[in-house]
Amino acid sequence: MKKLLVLTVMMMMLLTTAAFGLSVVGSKHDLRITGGGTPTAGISEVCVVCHTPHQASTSAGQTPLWNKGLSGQATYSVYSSPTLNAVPTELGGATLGTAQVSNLCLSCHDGTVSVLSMANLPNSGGTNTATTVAGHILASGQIDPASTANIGTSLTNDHPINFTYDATLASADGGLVTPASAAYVDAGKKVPLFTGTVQCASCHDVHDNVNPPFLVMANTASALCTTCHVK
């Protein structure tokens, strides 16, 4: 009986962990005053900072029901290397309606736009303010340059993104796994592609921080890296 009780408790703990792991609630992307991320006043909804159920005119056409403006950064530059066979496309100057997934991430993480810059404010147009947290958030609502969450406006020292990843690239490179499809790198659907391209969300799941920092899978023994790279 005691063993059965222990097993039951363990199963409940695993289910609870899974439930919380698959949610933005309580994570760094939960920007409510009671959330786990940047303290804000006036926000009681978890999703509103990034999404709106009713598209405002300034964000019409940008999926998935996007609620933030984009960064006005004209150019981010791209990563380059003598061993890189891919040709990343510049992300700067994107416009709503045609922006890549990575542009949506950069609308906060390049550090130029307030995390509270929304097209459709909650509470029927109410105002929202960010609480300054040294090393994390500025009074302007922008991510502090001292924070590791601030990627900055140059992508030249970051893993390349916004490039086509297909069998042709894998063959030319010789050190890459051939993608299972235009939607996923592997048959287990662990690393997604977006219209056949690698984007920020290929490695990061903004809604699930069970594998910090919001990784799509555990990176023990570089498992995430070796999903794409043959090593």
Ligand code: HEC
Contents of the next structure:
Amino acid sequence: MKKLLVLTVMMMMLLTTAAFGLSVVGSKHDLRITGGGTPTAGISEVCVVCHTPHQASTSAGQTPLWNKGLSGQATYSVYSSPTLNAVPTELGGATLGTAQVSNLCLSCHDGTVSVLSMANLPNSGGTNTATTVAGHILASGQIDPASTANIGTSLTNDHPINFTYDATLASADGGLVTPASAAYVDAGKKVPLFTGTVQCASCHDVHDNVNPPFLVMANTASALCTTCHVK
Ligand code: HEC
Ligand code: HEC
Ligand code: HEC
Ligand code: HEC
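Right, and the form predicted together with the ligand of this protein, after the form predicted on its own?
Then the entire complex follows, led off by the chain already shown.
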């Protein structure tokens, strides 16, 4: 009986650890001073740098309850190559309400916007006193160009994004898995598509750094790549 109790407690502890691992809390996307991200002073909430329960960015709204403005970058350009079949759409000049999910990432990761700029400040609209004290963040709050996290304002040297990935593309390319649906590439629902398109969040889970850097699944033996590519 005692053994069973010890076992149960151990199991519960393991489960708690696992649940912790799945959270944005304590990850590089936790921008509180106590979090795993770049330490900042004057901010005690985790979700708030990206989401707000009320009065999201504009009256038109930006899902999912987005709490930031977008980057003002007018042009990112798109990846191109002689063998590319996909037709990526330019992400620059996006407006709130119609932005793609990748524009949300770029609103910090292109390095032009402060990671701490918020539409609706924490503590019932109280003053945002957040100041950066360390890490790969410039005094302006922008991600330092020297950090690998700053992917810059050109997408020409990045894996293509913002294009439709469907059965037609798979057959045109000849080396792609046919997506299981317009919502997921794989039947296991690990690699999501956004209304049938590939976006940053197809490969990255912004809330979960169990597979660094925030990958949607482990990339051991390039398992992430081979979920889509037959190579
Ligand atoms: C660094 C920015 C960032 C932080 C911090 C963050 N999120 Fe998100 N969240 C996003 C982005 C980007 C998306 C859209 C991409 C996606 O759905 O994968 C999203 C999507 C969501 C969604 C809708 C899609 C889904 O997965 O259900 C919910 C709900 C959500 N976040 C809740 C939270 C909560 C709760 C917290 C705090 C505990 C949090 N987020 C912290 C960036 C963030
Ligand atoms: C969500 C599915 C998905 C994942 C995951 C993925 N890719 Fe892709 N990738 C694509 C699609 C679709 C294209 C467009 C192919 C085309 O049109 O020729 C592409 C394009 C490419 C290209 C450019 C092909 C060309 O003709 O110029 C390369 C190289 C590539 N991927 C490598 C990778 C690598 C390496 C990984 C893992 C780190 C990876 N991909 C992960 C779907 C994916
Ligand atoms: C609120 C600003 C913000 C948003 C929005 C955001 N990130 Fe981040 N992200 C950061 C910061 C800050 C870091 C840590 C930078 C550092 O330590 O150099 C980071 C780190 C990362 C890393 C790890 C980089 C590394 O070198 O370890 C990845 C990958 C990443 N983010 C992807 C994404 C993706 C994909 C999205 C959208 C789905 C997103 N982020 C949205 C601010 C943001
Ligand atoms: C096709 C899959 C895929 C897409 C789409 C994708 N990434 Fe990544 N990303 C990866 C993988 C895999 C790594 C890890 C690379 C490594 O460790 O060698 C990575 C690494 C990163 C890093 C860490 C720095 C680095 O260069 O290693 C950041 C930041 C990042 N991605 C942000 C983004 C953002 C922002 C977008 C959208 C504009 C995006 N990613 C789109 C697969 C992808």
